[in-house]
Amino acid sequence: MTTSPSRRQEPPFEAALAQHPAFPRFIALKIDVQRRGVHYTPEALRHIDGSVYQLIGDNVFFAALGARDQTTRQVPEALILRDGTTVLTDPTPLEQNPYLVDYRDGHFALVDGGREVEEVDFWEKPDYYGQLTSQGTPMDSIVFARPQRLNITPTAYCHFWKDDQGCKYCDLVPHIQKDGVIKKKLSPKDAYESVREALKQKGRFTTICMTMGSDVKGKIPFDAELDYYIDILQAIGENFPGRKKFPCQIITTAFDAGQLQRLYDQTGVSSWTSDLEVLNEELFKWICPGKEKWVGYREWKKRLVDAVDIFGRGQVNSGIVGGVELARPHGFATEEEALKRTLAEAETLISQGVAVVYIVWVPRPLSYFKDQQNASLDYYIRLAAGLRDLTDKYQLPIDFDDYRRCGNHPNTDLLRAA
């Protein structure tokens, strides 16, 4: 098999799934919906109640990364399938052949080729949405929710873009520049108050996740980024008096061992993620030039492994953008080669206690890769199964970034089905 054919030439979902009879149907559907996107019909939009459902709002980090259709707003942030599978996806123009989200016979449905594929629903809006902090900041612009997780983006800007060295799959900064709005930096007080209010909804949230763009400033690179994370985490930690650690994942640039020790010692954070994005040194140099310039592929991997000694086995992971390794013109020529090389490199991390999770690559309209196409459903199914098998082989838990808390990684969804 070579790289993926056009969407119109691809086999239908059920035919592709038939080649993987042991793979759970709902997780395969999640992958396919993410890779193709969704388009909301007028009938669906008429029945989406914004007082009940959680809609894409003012969190610029989330909005920028969920925007194949640059004009559609006020649609649900995610779908829920009948088995509880979460599907983070984004509105997509009809000419790209997405799934339709329609309203039929009293329920919302995924539709493909005129045929109803599956019944769906949406996340319910948490209680704190619509409330303001004491400084007048909308809490849902500070913290956006997943079914069991609070996501915080202290600031959206990534400093790699100052030298035109942003990651080629990403359109975060171009999106901000297009809209002419750069989100102001989050104050520790606003972070504390928003989390405090969210936690009043008993039983809704089990963890916190925080991430933002890279900041190279400081006595050594990324000290400024680290200091800001520490300030916010210390403020959030006031909501957990008497506890040295609280359930919290932080996704940062690859801090060195000294910086990581400071992060661990001075905050309540309990797990750490730093995303390599693509598991190949030469492709990393091409796709992530800022990360290569300031850290480098081999050093990034070393820092991930070093972090296991600080945070513990099962508390460190790295994310990849699944399928971007096939990007033209320098990506792998075939899906077979891409899968083999990616899984081999993933094993070098997993065997040393660093989990690997993937998200489905979506070529964003403002990114360098805007005119490209992501991989086939077959490829993503095999990638998910391959990473799950490696996780099982080395008995490595990924509880802090699993299907309950994140819901955006097909390979951790499979851990639920194991």
Given for the second form:
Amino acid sequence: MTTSPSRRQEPPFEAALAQHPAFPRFIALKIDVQRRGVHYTPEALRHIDGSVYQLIGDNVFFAALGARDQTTRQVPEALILRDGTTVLTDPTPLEQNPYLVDYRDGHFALVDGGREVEEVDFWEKPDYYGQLTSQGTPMDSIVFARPQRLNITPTAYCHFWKDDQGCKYCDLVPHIQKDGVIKKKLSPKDAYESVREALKQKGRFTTICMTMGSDVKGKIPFDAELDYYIDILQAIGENFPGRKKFPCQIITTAFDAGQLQRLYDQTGVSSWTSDLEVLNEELFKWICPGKEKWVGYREWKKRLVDAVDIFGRGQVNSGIVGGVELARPHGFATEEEALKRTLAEAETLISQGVAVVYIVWVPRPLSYFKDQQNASLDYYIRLAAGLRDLTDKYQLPIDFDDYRRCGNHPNTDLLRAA
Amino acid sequence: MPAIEDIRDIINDPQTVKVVGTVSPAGQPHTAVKQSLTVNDQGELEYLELFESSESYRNITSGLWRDLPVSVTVLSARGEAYNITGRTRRILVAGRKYEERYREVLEKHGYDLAAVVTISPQAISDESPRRKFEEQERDRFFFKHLDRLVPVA
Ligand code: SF4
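Output the form predicted together with the partner chain next; the form predicted alone has already been displayed.
What follows is the whole complex; the chain from before opens it.
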């Protein structure tokens, strides 16, 4: 039986990877960099050209806001590896033993223990950054670019926080308050214009992803959230005249079947995601009290399965925060048990056409779980491989949330070469 | 062994046929004609993977992940042939350089573009039939049919 070892007791990267010879080194490195975070050396910072690369901005979902290193500003948003794998990173103070990003021998490199482990590059800044909409809104404050995807976050608030029922790993509302990030509610016109401008850059974007915090208001709970998404999506859709659907992912609260049908019928959105966050009913109740109160674990699962009939197989998935199932004191006691139970529960969804994707849990300083530690590299490798194997078993495509259209899920990174 | 600079013009000639050989994750060999293949300024091979759903794109990715060699064969219009073995150095899927190549492909063929692939050459062999025959005649005494040794009447 294994338990999450402290960082000091952990085997080094190469030793952990050696236990999984068939697992790609690039994806293992991505996972480890996300687990441990990065710290930029002065030499790296001196060579990072802010006119070329995408640096931290004021988008609420930017990784470095609320990051482990609260002093960090003006560093690249994320890394890109030689195989095209993207790594959303969390700037982390040196005392927590992060990877270093250094500049040596004419290139940027990931360094661990003084040794260069891999060459890296950063995401490039898109052309629309720095431009204003006709209403004077900075486009990069509402539409954030990944290497091949446009991320739209229409509002910066989650109503679960109102009665202190935010998810325990989440820092969205606390960091907005602490960092003083004030975001106007996005208008459909601003959304339309920003996307129109972004698409002038040929070859840059393959998809659009939209998400925001939950909004419980409305005749039926979440009607307000749904209505708002519909307004924004219809405006964005005007950029694709004559097309009923366009490549687009929307990550929302678990709408019921009637709401989902409305979303599908009234917009061009082509895939739907609703995050269960942790694949265990008891842990869900503890970790996601707002989601439990307003929908509940079993109903959430049911709505995901119902969505397959509306959006189609391969067009629905659910995200989990990998490793949070081990959070103390109520999480699984061992990684062995956590893995077994998580994969078994994932299979109940995947077998019904709902894909499962994970992100690496980063305990952030403004979240309830701030003092905790994420899982071992070994655990994350086995979780990625286990989910990939289930996806293979049920032949379930996840094209809309893969290495290129998202880039933040180690298990879908693997599908490039499955 | 010829150097990549010695055969740069042959590889960069659009008349030359260029074939990239890869192996699937399950060990299946696969070859594909890649007329976009050229030698770049750094002396590396560079070609365009057009289709994200293609077997060659999947293989080149898994090959980089598993550090497997890639085989490239080129045959010029004059019959010069070379085989280059190398390792995938980079799969470029985004950024200004990628976008430049994307626009070229879109304008010329109307296709999308999966990636710009760079291969570092490690070994080059001259596969021209005339040269291979001369080498065999010189080095492998028994590799011949006897009738060739009989003077023609
Ligand atoms: S639903 Fe949970 S994870 Fe999402 S924004 Fe609200 S509190 Fe955070």
